[in-house]
Amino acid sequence: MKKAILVTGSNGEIGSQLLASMQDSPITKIALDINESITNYDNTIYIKDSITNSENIKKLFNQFKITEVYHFAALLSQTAMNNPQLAKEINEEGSKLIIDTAFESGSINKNFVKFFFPSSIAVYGPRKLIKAKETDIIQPTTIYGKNKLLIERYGTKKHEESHQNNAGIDFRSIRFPGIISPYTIPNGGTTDFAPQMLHAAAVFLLKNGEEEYECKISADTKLPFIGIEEAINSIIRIMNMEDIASQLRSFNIQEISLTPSQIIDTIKKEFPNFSIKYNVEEKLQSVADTWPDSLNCEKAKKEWDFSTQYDHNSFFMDYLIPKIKKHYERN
């Protein structure tokens, strides 16, 4: 039986970047996404299908000895809010199917399938926390947050059952803050205003124009963020750990915390003609008001060596802005 790594949601923001980072590995990658593949890497099997197709999911695990699963397929927060039934089907039932099948595969083969699940700061609530800890009281108010918390707990339960049986899954999860990428423009998430601002500024600078971005979150709403490179590095780091002895399976990470006004002030240092207007959307704001303004990352630092290198200014001036300018100049 040939060894393989399964990446679901392989066309998404995180999935596509992680898949790109794996190309030097000789192990076979299985890229599963509901849409046609956006890449054409060697040693990668592309499958267009849904994570809810139990027959196909079980077939993959029977055909390959899958040693690692990176499960990114999901509906994002705003999309989930607009279609709660589909969110339950994808974010909960689909995720349970992948976890259960990986658990069964590990049990049959008498090994542990490493399983990565990207959780979210959406699990927090109902009040806004400062330096939120993993062990704080958690009562998410959104469908997306409830989906994520349910799977965190389900994966942890299956992890504990696996270790009692000495086979099954090794469940590992990160509670991601907003992710800012200089390469892609996300849509459907509550923190998407930050990367959208950055991309809008870069695009219109290169066109020698002036543009005003409409922000649907209030100017002083603080939220935690991380760059896409550090997000990918963190996934690789947590999965490369031989063992995480902690019973805690979901960890906080962030690089910085920012408000829309802080972001625009920093962006304007490089793109002075770029401006912003606020048109606060009540539903979106009500979600952001329940998410932490910052995260305590001490558990991740202790258990699997998480670290950061940027402050507010260097995050933009040394990392995001040079990267995004190169990205648009090439394209």
Ligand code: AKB
Given for the second form:
Amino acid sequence: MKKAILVTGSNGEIGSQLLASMQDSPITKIALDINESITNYDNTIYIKDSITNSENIKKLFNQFKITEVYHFAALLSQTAMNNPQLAKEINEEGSKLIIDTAFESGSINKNFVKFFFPSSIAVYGPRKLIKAKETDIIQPTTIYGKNKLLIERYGTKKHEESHQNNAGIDFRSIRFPGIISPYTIPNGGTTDFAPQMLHAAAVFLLKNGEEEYECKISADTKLPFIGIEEAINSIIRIMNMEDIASQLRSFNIQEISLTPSQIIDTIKKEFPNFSIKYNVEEKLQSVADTWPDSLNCEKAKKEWDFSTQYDHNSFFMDYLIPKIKKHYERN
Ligand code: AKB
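The form predicted alone done, now the form predicted in complex with this ligand:
To see the whole picture, the full complex is given below, headed by that same chain.
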């Protein structure tokens, strides 16, 4: 049976960047997404389907010896809030189906399928924590946060069962903060304001776009963020570890914590005529007020060598702004 890596949500912000990072690898990638593929890489089989299609998911694991799963298919926080039943189907039932099928495949083949699950800072709440630890009290207030916490716990339980049986899955997870990519503009998330502001400023300057961005989160709301490159590097690093001898399976990472006012102050250094107006939306603000303003990343540093390289200024001046300018000059 041919070895393969399964990437669900392969058209999404993280999935598409991970697939791009693997494009030169000779191993077969199976790129599964509900939408038509946006790329055409070698050694990649594109499948347009839902992760809830159990017959086809099981068929994939029977046709290929899937050694690694990167499971990104999900509804983000705001989309989940507006579609709670669909969020339960995709974020919970769909994720359990992928985990169970990987577990069965590993058990039959008497090996461990490495399983990556992107969790989120949404698992925290109801108070806004500072330097939140993985072991802090977590009572998520959003559908999305509850979905993510349930799958963290389910994956950890199947991981423990696998290691008792010496076959099944090796579950690894990162609690992602907001992600800022110079290449894509997310929607449906609570932290989207940060990348949206940056892209709006670049489009205003380079493509005669709107000179003002409407920010729906209050100016002083601090949240943790990470650049897409470090997010992908961290996924690769945690999955390349031969073993992670830790009962903890979901780890905090971040590069920087930012408020909308800090972002605009930094952006204006490069895009001086760009401005934002605040029109706070309660349903976004009420979520942001329950998510931590920063994360303690010591466990990730200790267990799988997570590291960061930027401070507030260099995150923008040395990384985001040069890359976003090149992105819009090219496109
Ligand atoms: C969201 O805002 O929903 C996501 C997340 C932090 O999980 N970006």
